[in-house]
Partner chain sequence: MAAIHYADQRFELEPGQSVLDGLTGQGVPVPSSCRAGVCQTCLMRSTEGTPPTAAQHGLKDSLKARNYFLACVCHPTQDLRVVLPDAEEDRQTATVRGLDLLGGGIMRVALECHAPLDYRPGQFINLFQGTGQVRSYSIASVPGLDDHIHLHVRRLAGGRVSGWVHGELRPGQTVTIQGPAGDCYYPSGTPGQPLLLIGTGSGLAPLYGIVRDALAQGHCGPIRLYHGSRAPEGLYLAEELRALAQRHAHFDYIPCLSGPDAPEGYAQGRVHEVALRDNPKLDGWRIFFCGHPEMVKLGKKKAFLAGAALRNIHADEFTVGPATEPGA
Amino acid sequence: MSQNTPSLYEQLGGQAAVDAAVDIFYRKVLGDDRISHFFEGVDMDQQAAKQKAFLTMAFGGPHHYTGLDMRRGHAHLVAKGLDDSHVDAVIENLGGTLRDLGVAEGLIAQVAAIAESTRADVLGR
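Just the chain, alone, in the form predicted on its own, possible?
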């Protein structure tokens, strides 16, 4: 990427857009019977803060993420049965969130590709 090409983070609208997207995303996730059970007992304020920092970094914004890597961060969920269908549901909810916010399909495809690139690590493969 050249210095003149805005990052995905910038194209999405920066921190305000990431913050809004994560808040809507988790409302969708917690309402999705396919995956909501993975968040039982989770402090959702902390979860959202970690997700905002991770997505900001993943989209090319400022790097303040200090959480675990994808493999270690999801190992306890794999032990509870996390599989490809659940990752598909997360990516679907992320895309739906961005559509709700009016994000262009090309940018949604870039976000989905980033999410897809973490699948093997998330599932511990």
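As the structure is a computational prediction, the values presented were derived from the model and not from experiment. Residue numbers count along the first chain shown, from 1. For the two forms, the rigid core is made up of the largest set of C-alpha atoms that agree within 1.5 Å on superposition. Compared with the form predicted together with the partner chain:
- Core-superposed comparison between these two forms: the CA of residue 65 exceeds or equals a 2 Å shift.
Switching forms now, from the form predicted on its own to the form predicted together with the partner chain, please provide the structure.
Next up is only this chain, free of partner chains and other molecules.
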């Protein structure tokens, strides 16, 4: 029944939208004093690839993330004090990125909801 309704990922513009968003999003995150310290010393190219995978997932695109991947991938950050306020900041930057790209608020809310759905796993709860 949903054959004719474009998916969220398609509505956002698919892979091209991810490509357009990744630098903007990563720049916002790195420039955000609330969370930038979590990214100190990481390899930027590798990190950008991870951001791309994250954006693909949040945009409703094809991905292979599992809750367990999310837990494992963030455990070392939780140990460094990653908490709800930091997840809030990331989701806020995600919304800001999409607004910069002129995405409609309705779609932004859907993306934020997908990102939100990973919160418990990211925070290891």
